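As a starting point, one isolated chain is supplied in structure tokens, in the form predicted alone.
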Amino acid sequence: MKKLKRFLLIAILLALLPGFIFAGGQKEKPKVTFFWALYDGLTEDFRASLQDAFMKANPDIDLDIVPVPWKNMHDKITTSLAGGNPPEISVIGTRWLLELMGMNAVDEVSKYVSKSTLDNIAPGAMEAKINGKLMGLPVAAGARIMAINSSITTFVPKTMEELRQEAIRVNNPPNVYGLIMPGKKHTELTDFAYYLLAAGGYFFEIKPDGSYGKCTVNSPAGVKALTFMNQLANVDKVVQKGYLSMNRMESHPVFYAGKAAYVFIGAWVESAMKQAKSNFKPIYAQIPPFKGNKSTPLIITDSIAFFKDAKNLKAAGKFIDFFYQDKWKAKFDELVGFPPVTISASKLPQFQTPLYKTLGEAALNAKGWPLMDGWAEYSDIIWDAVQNVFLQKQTPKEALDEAAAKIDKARGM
């Protein structure tokens, strides 16, 4: 009787300990939650296969890969943090890191990911290394390029001015549009960035010490960029019909369907065209600069962050080591179309193509988003300025002057 009471007492105490359940005396399996960004080209079959394969290889760990549309990802993360229930890991825009670090929300990657995995990452992809600490593991990094529908034109413009002339020449709506341009506000400010960088501009003054000064979207380069965009959309009318109601994911299928000559796009173009059953072969080239400038494409980097207050970070690190094997990470890279971030995958034959050669050339002169706290808010302000011009509410100079003033005020300048 005494032995039974002692056993029951021990059982009750064990049941009260964190990390235990007492159904058959089994230790509760750690659960890893991963917020999985829905990139163009990424399939549900791949997500499910990865999740199932990891749990089969690691039956002592539960894994929940949660699909999240990119437009919802920032809000999804901040809401989970505010509710005290963050995921172990999440794909993030690398540009969000300073904001997350300011919230003391993320932890150093090298605490959880093996040295062999980290040593296999291309050094140039380590954009999320801040003050010597890797705060985000690169998951996707790729410069933007221009794709040309060779069934409409084979002309490769060397300047934005040449691009405009050819877009006007081939434009024949509704059968053919000269150029794709998203006009609906979405998560990324990509299209304005293409033209701003092509004009030799940037979003902020960069001081000698690398810090950001005042907002410069209203510089002559910024005004030139937005004036040109408005010319294409509202004067030349060479962009797709209904552009103001289309974000990137809604507008690019017009190109995949063979109805547009030019599009500025990312490395996912081939996988997306394959899924769309496109019937033409694209030509790849650099996004052209304005006359007198050099080509400066936009490069996008995304990372995987580890969230400090989650419960099972070591198990999450084990999953990352599994995911970053060539069998899985190389397939992920193929689907989303980004060049591999791992050294071993970059040597595989599927990445030795004209598309990846063009992407590699683009990366040499590319610029990324400002890595600064508050960028999500500031890009939203710039988007409003772009839309006000498209809607003929303001001139490019008025809209960008107002946007720059708002951003400087928000930054206390």
Second form
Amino acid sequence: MKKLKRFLLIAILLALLPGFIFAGGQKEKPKVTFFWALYDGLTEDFRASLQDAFMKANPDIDLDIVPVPWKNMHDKITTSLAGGNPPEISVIGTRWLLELMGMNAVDEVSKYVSKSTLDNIAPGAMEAKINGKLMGLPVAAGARIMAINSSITTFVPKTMEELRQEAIRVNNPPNVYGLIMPGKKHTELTDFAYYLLAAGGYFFEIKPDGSYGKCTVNSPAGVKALTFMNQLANVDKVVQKGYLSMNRMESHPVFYAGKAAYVFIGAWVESAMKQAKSNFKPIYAQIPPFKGNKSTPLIITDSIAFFKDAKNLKAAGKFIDFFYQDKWKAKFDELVGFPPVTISASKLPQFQTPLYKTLGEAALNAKGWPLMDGWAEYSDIIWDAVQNVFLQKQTPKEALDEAAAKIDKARGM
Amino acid sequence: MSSQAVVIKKSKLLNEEARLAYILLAPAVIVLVAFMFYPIIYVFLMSFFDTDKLGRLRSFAAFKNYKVLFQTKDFWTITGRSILWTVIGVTTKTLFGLIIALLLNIEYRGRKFARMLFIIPWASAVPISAMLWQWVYNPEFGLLNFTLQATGIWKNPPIWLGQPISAFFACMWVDIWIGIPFMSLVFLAGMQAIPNELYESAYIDGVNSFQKFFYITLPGITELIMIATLLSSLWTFNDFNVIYILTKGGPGGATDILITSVYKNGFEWLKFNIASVMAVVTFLILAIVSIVYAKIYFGRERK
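The form predicted in complex with the partner chain is what I want next, because the block you gave corresponds to the form predicted alone; please supply it.
Entire complex below, previous chain first.
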């Protein structure tokens, strides 16, 4: 028995020995973990080459760029924070920032990123500057636009009503659909937002001091927007077949495949079409407003946040300085299709095309998401309302009244 | 050596062996306590507290979270749907599992190959199977609707994941498809343990196939059926992957079950207190099912 015990003890020591030798013999390198959002158009080659190039230039730092699909990013960050193991840095939707600040999870960017990198960011892109502190470094900012399949129609509608007429005219399912309408819930509420803004509405009342009042999705503009969406989908039936089972990622390929005339889309359209080997030339235009309203596209900004409880924030700042050089950041912008947020990259010839011109114009009048705690839940409630209308369970007025009441209740109003 | 000395040496040996057993078991016990019991206890605690957005306990709330949840209409709908999901899923898996096990138990050429084929859905990772079915159900490019239309079986097939009822059954089918092989294999193992003499005697007595099944096969595997259906009930009730990947609980919440709702409340909306109440309810439902099963099972054994 004693022999057996002795044997076990020796075996355990032998098993641990290599670890001790390794730990004692080598100084551990600081490791930077970066949750890297998988934007449409972004390639694995680019991620890997950026990681390798940084580690070659900085052999004293270990970099792990972790690719995360956009739809899982919020949950991934939350679980890592809840587990007490946040990454050093992560791409976040700027709309999540207040929530993260409420958790006391993020730190000021300017503590870690060099002044020269910060000075190269377009001031208009600094949406994440809260109370004078930059809490998220802009990584992508792009207004949404309309893309038109010129092999189906070259008509550029000036109003939503004109868009509907043309969509009805060209609609010839299953070969050609009038326009794309994602009806399955996905991370963002973009699709309802396009129509809501086009009708002159917004999600919340904005008080004179800039704070948010009651939910206004059930305003006449909101009801008009949802009624119109329902008309396109269920009355005119000009949207892609099975729209209720398709989210953005599943429905946009129908446009890339040349089967839809119109799509409301983001800056990634060109690179995504290239990857899908689309064989038509798109026309880019503004998302039209409803008659009597002014054009108000949706603008979405994403940022890079630094997480307070991570260990190697200084090394992470060093990586950001490396990444924000034109060599890498401009390439990133080109792949994902967003207009550059850095001043130097915006002057490069590849960003002077019709697409970027349209995106630039759209940004002038665009509105962003409400920056508020709990937005993930509220947008989910609005999504449910939109789906209930699509499923003909409720009228637009009923569904949006219910959603607004739920949101107000959740906000304690 | 006297008999007393032998007994003393034996008991010492047993003690030493017992000590060694405890030492060897200790790591497993520590891991179990740390990774299973601690989270379970913490979830129970969270359900009685107000929590912050990272799930940390803030202030004691007694039964407030339970009251809030039980007053929500959606909660009862989701609980009812979870039970329906489990009952239909497990019943179908059991029936299909039995039929397939019977077919795989018959002697024929290519039986080994057939057995191998039936394991594939179970051997594949669940997320991969769910993603595969997501493409099969795709209304624009999917294999299912294309086949139905091309063969003229159904000219206007439904948009499987787009309508509440079809989405519910489409998700359920994927769960069933993944779960059938386990049932079949367990039942098959049970069938092969039944002595062949019983069938031979039945044959001599002129018993037909149905009688053989109902009077020999079924009683021979009843205990296995009970264990397999209990396990399947626990897995099916907690089947998160299939629903999350296929529909995320939609359209309009039509496929939301307790486990997807726990995730949504916890990790999407950061309401860990409400999510933990749901988790506790799930735990209690499954505990009751397990106790009832255990009572029946051990009751049968005693007889």
